[in-house]
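One chain is shown next in structure tokens, namely the form predicted on its own.
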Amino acid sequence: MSAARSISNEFNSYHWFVKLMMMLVVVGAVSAIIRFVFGLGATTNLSDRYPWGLWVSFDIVTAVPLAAGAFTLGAIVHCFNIKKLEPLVRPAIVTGFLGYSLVCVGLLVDLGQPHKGWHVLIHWNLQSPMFEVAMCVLAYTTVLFIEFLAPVAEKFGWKLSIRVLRWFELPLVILAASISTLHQSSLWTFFVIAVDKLHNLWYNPLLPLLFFMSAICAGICIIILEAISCHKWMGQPNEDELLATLIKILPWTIGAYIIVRILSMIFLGGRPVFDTPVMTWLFAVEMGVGFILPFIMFSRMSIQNNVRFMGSAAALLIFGVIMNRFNVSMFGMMDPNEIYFPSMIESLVTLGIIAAHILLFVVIARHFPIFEHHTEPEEHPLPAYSRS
């Protein structure tokens, strides 16, 4: 009875939004079980014409750049030696680790024969971009897990483990940045071969470069929203000064992306682009609202002193990246005579994965020291942290 009462008290201590996330995770898990019991054909609207649906467009193609904050910030702090941004690294690593772990979950749900997913580890197809992406995602998830072990070791006072992890900190960051550079760009290589299927507004040979550049922008914006939300809803320190430093990078990265995107359309397209009203509208919303407007907002100096303005600009750019991924992987490849809509099971599984990411981050932030910074363990004893 005492254990049940303790669990009940723990559940009641959470915010209603966290309880909603718990419910969505349960619904998503049940939907995933239904998918495995009855198969893809009976539970999804996927077909031979549309073998990649919502689970690929969002759970994989979109979730990967949204988890790019870990390698982006790690490279900024450790490779470019901007140490003042270090307080933002651990939350970014947790976000990246959770994001890539759930990408793997979404991939297993989408696979027609998930029990054979491990075959990629022994049957190597060196000519396939899918093989390169699969190996890089697995390797990067492993690296993020090792980096996540640092706050776990601090939580339980494993001093030797902390020392060993700090020795490998810089090599791990460099390795993570290298692996991410490979798969963030290679993931878009899939669509370079879709010459006659992908709409002209999004098809060009520079898709891998554009994917990588936009992933950097999205990763930084996720860090901004994460820091603002943790301060507002979880009582964590105000990081506005650090975010003001981070924001100075965004006008350059977003501006470079817009220039490359426009120039590639002009000089590398070679085919009519604004030939379909619906596609033209989707492109206008993506570029205008999702990239050009945030670029203007981030270029204003006043944004550094306005948290709401800062968060709005970051949210708009994340919206633009999500629109871009859906336009390339779904909308831009649709046949007007056969439109794909995700089924209820597909939608519930995706909502469950999103809710699981949020819920796990809240739990980890509550019980592990991801917002604290510590000196070497031999100089100062590690306290027993508790977020309860």
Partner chain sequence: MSKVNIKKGNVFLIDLTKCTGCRGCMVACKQWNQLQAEETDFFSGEGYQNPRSTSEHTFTLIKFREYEKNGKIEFSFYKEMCMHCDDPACVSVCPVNAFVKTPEGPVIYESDLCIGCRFCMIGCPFNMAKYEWSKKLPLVKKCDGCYSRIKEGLEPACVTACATAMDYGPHDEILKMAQQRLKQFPDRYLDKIYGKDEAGGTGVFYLTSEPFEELGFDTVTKRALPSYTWPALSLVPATFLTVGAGLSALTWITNRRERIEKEKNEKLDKQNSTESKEEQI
Second form
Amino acid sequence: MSAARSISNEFNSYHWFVKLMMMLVVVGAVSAIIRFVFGLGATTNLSDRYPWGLWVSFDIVTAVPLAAGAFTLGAIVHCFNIKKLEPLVRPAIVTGFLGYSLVCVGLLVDLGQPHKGWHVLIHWNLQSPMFEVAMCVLAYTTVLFIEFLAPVAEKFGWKLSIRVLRWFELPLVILAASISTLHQSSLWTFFVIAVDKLHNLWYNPLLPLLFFMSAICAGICIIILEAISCHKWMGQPNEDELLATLIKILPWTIGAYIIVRILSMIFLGGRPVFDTPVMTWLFAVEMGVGFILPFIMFSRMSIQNNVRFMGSAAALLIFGVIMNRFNVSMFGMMDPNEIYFPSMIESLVTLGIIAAHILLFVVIARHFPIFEHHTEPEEHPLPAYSRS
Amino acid sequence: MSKVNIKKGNVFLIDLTKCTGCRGCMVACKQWNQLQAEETDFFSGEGYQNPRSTSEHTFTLIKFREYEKNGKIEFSFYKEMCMHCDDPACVSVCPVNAFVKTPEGPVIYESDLCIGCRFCMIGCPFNMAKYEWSKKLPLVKKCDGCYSRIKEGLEPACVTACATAMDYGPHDEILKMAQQRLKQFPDRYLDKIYGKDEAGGTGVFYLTSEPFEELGFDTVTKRALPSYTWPALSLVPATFLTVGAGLSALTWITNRRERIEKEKNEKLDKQNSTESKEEQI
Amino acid sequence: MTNHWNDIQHSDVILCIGSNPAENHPISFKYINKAIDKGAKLLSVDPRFTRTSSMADHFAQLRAGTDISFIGGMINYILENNLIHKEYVVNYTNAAFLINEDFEFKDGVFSGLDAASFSYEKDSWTYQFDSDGKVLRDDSLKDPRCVYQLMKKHYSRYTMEKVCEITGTDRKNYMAVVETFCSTGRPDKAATIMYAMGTTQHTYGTQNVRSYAMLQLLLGNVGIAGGGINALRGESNVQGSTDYALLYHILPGYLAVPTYANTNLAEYLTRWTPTTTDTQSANWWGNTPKYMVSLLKAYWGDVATRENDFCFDYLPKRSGNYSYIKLMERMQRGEFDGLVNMGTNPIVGGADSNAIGKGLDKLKWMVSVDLWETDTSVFWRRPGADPKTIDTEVFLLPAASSVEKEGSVSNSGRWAQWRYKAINPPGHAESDAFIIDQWVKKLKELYAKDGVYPGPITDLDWNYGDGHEPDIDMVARECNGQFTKDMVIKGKSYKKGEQVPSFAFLQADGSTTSGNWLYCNSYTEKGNMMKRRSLEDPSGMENYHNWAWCWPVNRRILYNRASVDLNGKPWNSKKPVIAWNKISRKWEGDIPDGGWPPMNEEGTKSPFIMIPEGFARLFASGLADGPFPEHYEPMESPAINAMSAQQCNPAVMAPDNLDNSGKYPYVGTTYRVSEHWQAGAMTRNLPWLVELVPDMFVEISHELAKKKGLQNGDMATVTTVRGTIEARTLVTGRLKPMVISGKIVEHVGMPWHWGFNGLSTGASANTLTAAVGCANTTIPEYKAFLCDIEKGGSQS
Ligand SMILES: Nc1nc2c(c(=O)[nH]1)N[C@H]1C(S)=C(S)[C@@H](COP(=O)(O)OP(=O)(O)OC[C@H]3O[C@@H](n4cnc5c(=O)[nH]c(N)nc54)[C@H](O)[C@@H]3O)O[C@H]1N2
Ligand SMILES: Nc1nc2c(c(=O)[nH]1)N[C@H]1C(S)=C(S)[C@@H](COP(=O)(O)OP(=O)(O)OC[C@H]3O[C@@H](n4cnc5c(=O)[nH]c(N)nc54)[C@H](O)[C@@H]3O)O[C@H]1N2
Ligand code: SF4
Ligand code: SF4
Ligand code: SF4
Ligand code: SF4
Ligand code: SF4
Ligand SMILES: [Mo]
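Moving from the form predicted on its own to the form predicted in complex with its partner chain:
Every chain and every other molecule in the complex is listed next, the one we just looked at coming first.
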């Protein structure tokens, strides 16, 4: 059997979904190459009116909160010491690590002078939210990498490192949470500068806080979805019970977000908000479908526990956060006379990045011990949520 | 007449009641900066406007407005350019300090530093930072206030070319000149100096007879843009420490509880185990 | 210009009529703005709302070709409301003069018309004289035969109703302009008129200008600071080129070109030297013999002697009209072998350019001396031409541009300013002086060999150094003039070869030379006055007498003796031009129009020194088409003349290719934009300017666009009986339909800068225009013709 043959056999043995993901990754990579060969202007629909497009809106602004599961869960498990959620931590770290690595890739694709990206390390501008985010993302990716080393070490049986890593675990979790707080919120600070550009439905000085809060919600929901899908498609054990605990937190965080969001809009806006029907619709869908509906669902879940229901609620909230990020970074700044729509290359690169994420997760899940159960479920008191 | 004084911060005064829309400034700018002509087709704005907007090739643009008001035709011209803000958003948002507000007045750009994140473009409230979309390794482009000329004591190229509408000189003198005109001709001017307070104060002042919005000016906040982001950013170290310390404390507490419990359990375990051992024995 | 650019700042009212200075003379706005800052009002009168109009306090739209009505109504308003500057009018103009009893005006025609030959017998257009040959006058201005009363009668027909019916101007706007302008009849107020091609490019263009002049004289606005009538000259040195005899009928300094009838110098001088019996008249043109002889001496040097009439015979004599239009017609008839285009592009700029193209086809050879490959220089490549059938041999000589050579440039304000050479011309480009020098030297050589009547060429005193190029400094010295022998004049002695200090010293006996008497004083023994760059301004009036040099004799404001009252005191002491100092008995301020004492003193002279009678002419007998401007319709017009039965100027012969049948309903007019220059070679090849205005367009009103289904940017076809063009449509509120005698009239406006060659190409507006010119100057009627416009075109 020739090598080619064996490779093709190997390939053929893959699940169709994996094949699709692989194809998307290849197409994405080729698109990225095209982008570098021909330049941003020729390959994207970016313009002076829309200097930031899909890549910033999705690959960075959206991907970062979606990868927020790692630090959220880390904090919940280790700091709040809700140990029964521990089994979810590793998958979350992997997701986070992949997410952040790919954010870096996305950023490099988007930069006009990628070869000078390292300048951020030298020419510090403390006034710049971008500087802060860049530093945090770099630091956090490193932290996640170290955290991710744990399963790697386990797999290869590097005893010493495991011990070192265990020893470091707690400090790293705390560092991760602190850094994340900073950049998850600073990403929002990006748009605090867009005073007269961002529609008032989204512009407000509390943007950083709101961003942080919604990132936590999104991070948790991602974990939920991940756990459900791993159970369903990757033969991993059912984590429903663990998730049930997790969703007890959600009504609190989502509820708090909604309250701050609405209050800040009412009290800190000061300018007309419902003046453009399209914007009003976008806002209504984002808030109604993306936050309020999952809020209601999650709060009822404590009574009626059902995986499908839980999954849909989590998906809705993720949709809400994504929509919120797009509304802020794109739609809310749209000029009705000059609508931006991502080009083919932009879309393919983003799809490729998403596919790479899923693919890598699958590979890692297959080959590294990330779904190991080593803690017994315990009863830990959580603040009870009352619907009254 | 004011002239450049390189020991002071210099500003522009553009009196649109005196602008004839001749566009000499646009051509002078292209010539001094050796900017490429844009390919245009017919007209891309009202009146004779071309090109449609400022860009990597066009640092300054005369915007034409043609409309009817009280049964009379209004035909007006607005020279758009970088405002050389006192506390510029572009300077504050750039992660690598590629933008610099010079003491002479102009806000300049050091292309060597730029990483091409285009945050300056988002940040600029006047949309004056433009990108070299035509290039493979693009840089940011904008009016640099003819810094190379200012340093030599020359006026900016557009000011030199303009026969009627522009003055350039030290901030105080120019501001006084503008205020003087408002006082002297209250009927001719709208009682406002655009740029004096916009974005916390800029290096380009405009006088007009028509409402600014009518002429195509953006309504821009009166606060310096960095003052919006700075409160959040200045909290960064504090946030970091607070969250870090808070979580550490929390961890310590929860873990301590656990440890105590564990120790208790261990003790119990030990007891139990000895007991059972004993039993076994 | 009677005044100059800087002086505009002293105006109280500025009327831009038939000009668009914001776009075509942008620097003038520096001074207009200064005036506005001092409280002046700006008025714009134009068929279109232009960039100038956008700066104006009042804008009045008028139908193209109706300026005489417009101004006629103003004159009427002034006379009816007695707003004239009476002292000025009586003492400085011919308002009080009595006119020949035979003179009459009937139904649009003045006495003496020979309709068949399109000309007037002007015997009756004269003053009444007493037995001593002195003009009869009535200073009370009551005599029905005095100019004032005749004028009053003539313009009483120009009522506001009538005027607005003809011009289509909104009455409110009209009155705003009229009242503002006519408020300056007071001694302490000045108004200026800035005019250009919207005024002159009509079959009665000169009369348009005349009407402005009359308006200004009635208000006492000529000669004063901030006043005058100011022609905004076109090409950067067009003032210089007319001073130096660009036109076919004049020699340098506006001396007449001899005609066949002038068989010798004496005949010539008798014919062209005006005389007067009025001892109070300076009659400056009485010096013609001195200027003519000095010119001949400059041309032919030592060969020119009293015995041989100073070579008067060497001068070509003209037998007819050699104007542009006529030359082009002759070319179309195949009457020329060759053509030299030195800095001109007639296939774009000339009226009825299709016909010009056909004329070029008939040439044996053609030379273009230009900075660029002009459309004319590649005329065989024009659309529709078949190069195979064209035998013309074409030469393109690359010329040096204005910054690549040294010399003087005279601006509209008559300031001759010396320019230094900044850089060397590129490639093989050479200055025009070099090219002409080579031609002359070659001609001399050829004529010396076997020329027929070689004298005029071989005897030419043509010595400008041994350099590669003629020494421009020597040319400038010669233009000023030199003494040909030692002389004592007015008690001062001058050596042979010395520069003549000013034209007052020129002689008719051959002892002086002068290439152009008007420029005598521009290069004296003190040096080249045109090079001066001093910014001192003792009077504070920004006349800058030590900045460059201004003709005549550095006088910055012409007719400045009319700026003072009879005692020599300025009408407006706040803005004095000159003032009589009783103690020193001298004029102070600008160089006066002659140093004689004020009008109330012995030995004075009347202020209008260039006019034989010494008084400004409200009634002008010198013109071809009447002593008073009268409204006529353009050669092609949508309206019937509402003033008289005489539809068009009776002194102009209509060409065949006109169409007034109604088939072409819209008034076509052509003009310039700031961004392009003339026939376009200089700007349509520059990407930075092409970017701003990339292609040919036509402007029409929203109403007309709607009617024709045209949208902004659509391709449209514009047609006249002479040709068809295609252009993009610019739909604008700046052009408005107007009501003319109850009928709606629309304008179709277009720039004329495009041609088929260059970076930006487009249709030439002159495909549409008619080759018919002004009765006096023959400048073509580019500004008013009839056309039709339809949506679409072959390019759409
Ligand atoms: N940018 C630029 N400047 C130029 C030139 C150029 O080509 N480009 N050319 C130079 C030359 S050579 C010249 S001669 C001058 C010409 O300078 P202008 O005379 O100012 O030029 P135009 O635009 O031809 O005509 C002036 C105005 O006359 C108006 N008009 C048309 N018909 C009539 C009429 O019947 N009555 C009145 N009152 N107005 C009328 C037109 O609408 C136009 O706005 O400009 C000089 N300056
Ligand atoms: N329809 C219409 N037609 C018009 C007019 C109008 O208003 N409407 N206006 C008329 C008027 S006022 C004018 S003045 C004419 C102008 O008509 P033209 O004189 O034919 O037009 P320009 O384009 O000015 O031509 C001048 C040429 O001289 C060249 N040149 C520049 N500098 C030099 C130099 O130093 N040496 C030499 N040898 N060449 C040089 C330039 O490149 C240019 O090609 O057009 C007339 N035509
Ligand atoms: S206008 Fe924009 S680009 Fe110019 S200094 Fe201000 S923020 Fe910077
Ligand atoms: S694009 Fe360049 S100049 Fe602009 S913010 Fe980014 S690094 Fe700074
Ligand atoms: S200051 Fe200089 S760079 Fe800026 S618009 Fe004027 S000419 Fe152009
Ligand atoms: S040069 Fe001056 S007058 Fe001309 S368009 Fe520019 S600002 Fe206006
Ligand atoms: S085009 Fe030349 S001559 Fe005319 S205003 Fe401009 S600089 Fe002066
Ligand atoms: Mo002209």
